[in-house]
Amino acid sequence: MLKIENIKKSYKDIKALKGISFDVKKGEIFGLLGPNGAGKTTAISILTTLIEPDSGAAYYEDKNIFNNISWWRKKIGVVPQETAFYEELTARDNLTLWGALYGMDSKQASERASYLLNLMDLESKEKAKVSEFSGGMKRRLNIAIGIVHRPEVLFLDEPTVGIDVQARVNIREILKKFVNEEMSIIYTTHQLEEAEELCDRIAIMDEGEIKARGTIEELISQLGEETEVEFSGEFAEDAIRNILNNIGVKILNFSKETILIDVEKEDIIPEVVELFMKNNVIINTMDIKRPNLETLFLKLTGKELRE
């Protein structure tokens, strides 16, 4: 387990990290979610020993990583926002080169390169110069280089930034495949759908602080978010309020054409619909709005998550 305790970092008058703490279990994907400027990249830079914290500690296998930097660097892989490879080399040459730099012999590096080229769906382009690659292909190669040495802990810092939607989907599918290498992954992103799909647990960051952490279900439960249901149709206010008040449903918004209600448990929704039908209430549409990561983030920070 990787355990981070009260790490702080300031740049002159700017407090980039105000004391963050969290842990990452073996084999899980832990997401750091937040907008640009939240402190995600600063946190990754500190945990990968590129910069020093002002205070705080981080432990892996009960060792303080800041006191055992050489040992720690052999345990980790890093996929930065900026691509880190040689454009004029082929994908295979890049992988075998980085494998050699990590201490592999030529046979080991070649075998690992073949495996990763297949995993990243780059086999057909293995002899092409990387300068000829699309943005999505470069991102996949960047990830392959980050895991060429089989790290125990992998840091992925916004690995899908700047690429199209289909390329993002491809990378998410690839990431799911190599979770079985039993590495822990720390994944920073401001893409809500990525965090929801990939991460076992999430820490929501804003302005250098962790506002909340846990599984999505735990976070929503802690914050008391409830399901909203919006009906469109033809509504008489007195009749509707009488129907809904009798079963304890809270009305959030009402007009002659739309009703927005709040329900603690979704199993009451069929009862509401049945009562409407029995009382000849005309319903055209029904839209169930379940709490999700976006509503959670908005409630915690008062902001939308944007690039």
Second form
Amino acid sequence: MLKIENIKKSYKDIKALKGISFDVKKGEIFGLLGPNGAGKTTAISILTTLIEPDSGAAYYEDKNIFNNISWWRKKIGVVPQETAFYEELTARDNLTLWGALYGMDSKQASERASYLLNLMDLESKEKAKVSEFSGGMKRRLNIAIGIVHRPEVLFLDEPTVGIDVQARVNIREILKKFVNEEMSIIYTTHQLEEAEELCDRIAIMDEGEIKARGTIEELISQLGEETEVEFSGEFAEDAIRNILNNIGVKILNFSKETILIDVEKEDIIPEVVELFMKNNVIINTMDIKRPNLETLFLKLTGKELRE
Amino acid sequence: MRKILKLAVSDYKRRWNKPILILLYVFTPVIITLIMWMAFGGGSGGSGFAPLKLAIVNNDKGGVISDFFVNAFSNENAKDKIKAFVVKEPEAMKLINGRKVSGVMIIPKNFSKNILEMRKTEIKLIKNPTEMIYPMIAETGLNIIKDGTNYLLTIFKDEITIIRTAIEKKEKMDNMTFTTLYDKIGDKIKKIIPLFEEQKIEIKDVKEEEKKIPMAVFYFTGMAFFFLFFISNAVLNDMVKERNGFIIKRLFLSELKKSEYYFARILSVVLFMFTIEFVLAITGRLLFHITTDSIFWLLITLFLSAIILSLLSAVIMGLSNNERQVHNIGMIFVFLFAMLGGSLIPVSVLPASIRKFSVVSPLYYITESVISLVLQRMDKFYHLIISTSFIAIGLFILSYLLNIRALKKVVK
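Let's see the other form, the form predicted in complex with its partner chain, since the form predicted on its own is already up.
Okay, now the whole complex, with that chain kicking things off.
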């Protein structure tokens, strides 16, 4: 398990990290979710030993990683935001090069390259120079290089930033296959859907602090908010209030065209719709608004989380 | 060691990514040398230089000595070397102002008379200010004729005085005086003529082939190293580019050490430069007949020069923080070292006060090594090779320290 304790980092007067603590269990995907400038990349840079923290500690297998840098570097893989490989070489050349730099012999490096090219759907392009790759393909190679040496902990720093939706979905599908690699992943992102889809647990970061952490369900339940349903149509106030009061549903907002209701349990929604229909209430649309990460994020940081 | 080799081989492969650019760099010195070679004697036929164009204004027509001066520049034997236009002064001025001649020689009125009367006189020479060499040649030629005339005037001074006095007094010489004068002149001429008939000093022209080789060796070697220095800078620029990106961090997050990274980079560039030098050596042999009997020493020299160029560029990379600085510092180093080292201008042509600084340019040692080897000046060659080796060691230490320091700034 990787355990991070009260890490702080300042650049002159700017406090980039104000003491962050969290732990990452073996084999889990831990998401660091936050807007640009939240301190995610600084945290990753410190944990990958690229920059030194002002204070704090991080332990892996009970060893302080900052006192055992060489040992720790062998355990980790890093996938940076920007692509970092040689575009003049082929994907295979890049993979075997990094394999060799991690101490693999030619055979091991070649076998690992073949496996990763297959995993990343790059087999058909293995002989092409990387400069000819699309943005999505380059990102996939970037990830492959990060795991060429089978790291125990992988740091993925916004691996899908700046690419199109299709390529992003493609990368998410590939990352799901990493279960077989049996490694812990620390995944930074400001994409809510990515965090929801991939991460076992997340920490919400803003202004150098961790505002909340846990599983997505745990965090949403902390919100204590109920599902809201918005109807549009033609509504007579007295009739509607009668119908909804009888089944104990609270009206949050009412107008002749729209009504917003609060439901404790979502199974009451079909009953509401049935009653509206029995009473000849005309409904054009219905929108169910469940509490989600975005609501949580907005509540914790006061900011929208958008790219 | 395996990591160094793997990284060096990858780097070497990457270097050939833009073959057109490399070809352009490599063949630029070939093209420049070809132009120089053809312009200064390497081309087919002709003497190499175009004839010197000189306008002559003779205001002393019919004068014995002025005619001698005019003939000296416009005689048939010299037509390959000098094209003389005997014209009036206004036309001559038009020619020089239009930069159509390299100089104008104006012989004043009564030039011959004044000389015969032992009075000082002068010839005007107007030089074309836009030319450097031809006006110098014209002045030198004129000086030679002037000195010769002065010499003859000194020898026949007494006789000229007697004749001139007789002419002035309109006296007829008696037979005795005439016979004495005739004998004296005859004696002196007898003494002088053998000097011209049986020449004791001869200027022996070396064979055309021998003349061409040293010139091509100089231009080709100098230009090649000048452009190779540019290439090594462009290639090693990667080191600075990488330092400012994530790739260097990724490299050092692996098990690669900073010293291994440095060695791999230098090794790949040395091999790359050596390959290009090898291609250039073959081109030089085929096109300009530049060759040597000592292939072993040629390979050693090429390898050493590849090391020197790579390490020089590595020093520039160690001093630079970004690509802009590489460009600026690189330009200063390339031009300063090329100029001092004899890549652009032969060291022998440099003023003595500047020439003594040539020894600080590493390009001097590698350029002179190749030239000495081709011209088989082996004593000089061995000295240069030893000096080059010591310079390589010094550059290696300096570039290593600078680059490791720069890398430490980026990754702990």
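Think of the rigid core as the biggest set of C-alphas that the two forms share within 1.5 Å after superposition. Positions refer to the first chain, counted from 1. As the structure is a prediction and not an experimental result, all values here were calculated from the model.
Novice: After superposing the rigid core, is the C-alpha displacement of Ser232 2 Å or more between the two forms?
Specialist: Yes, its C-alpha moves 2 Å or more.
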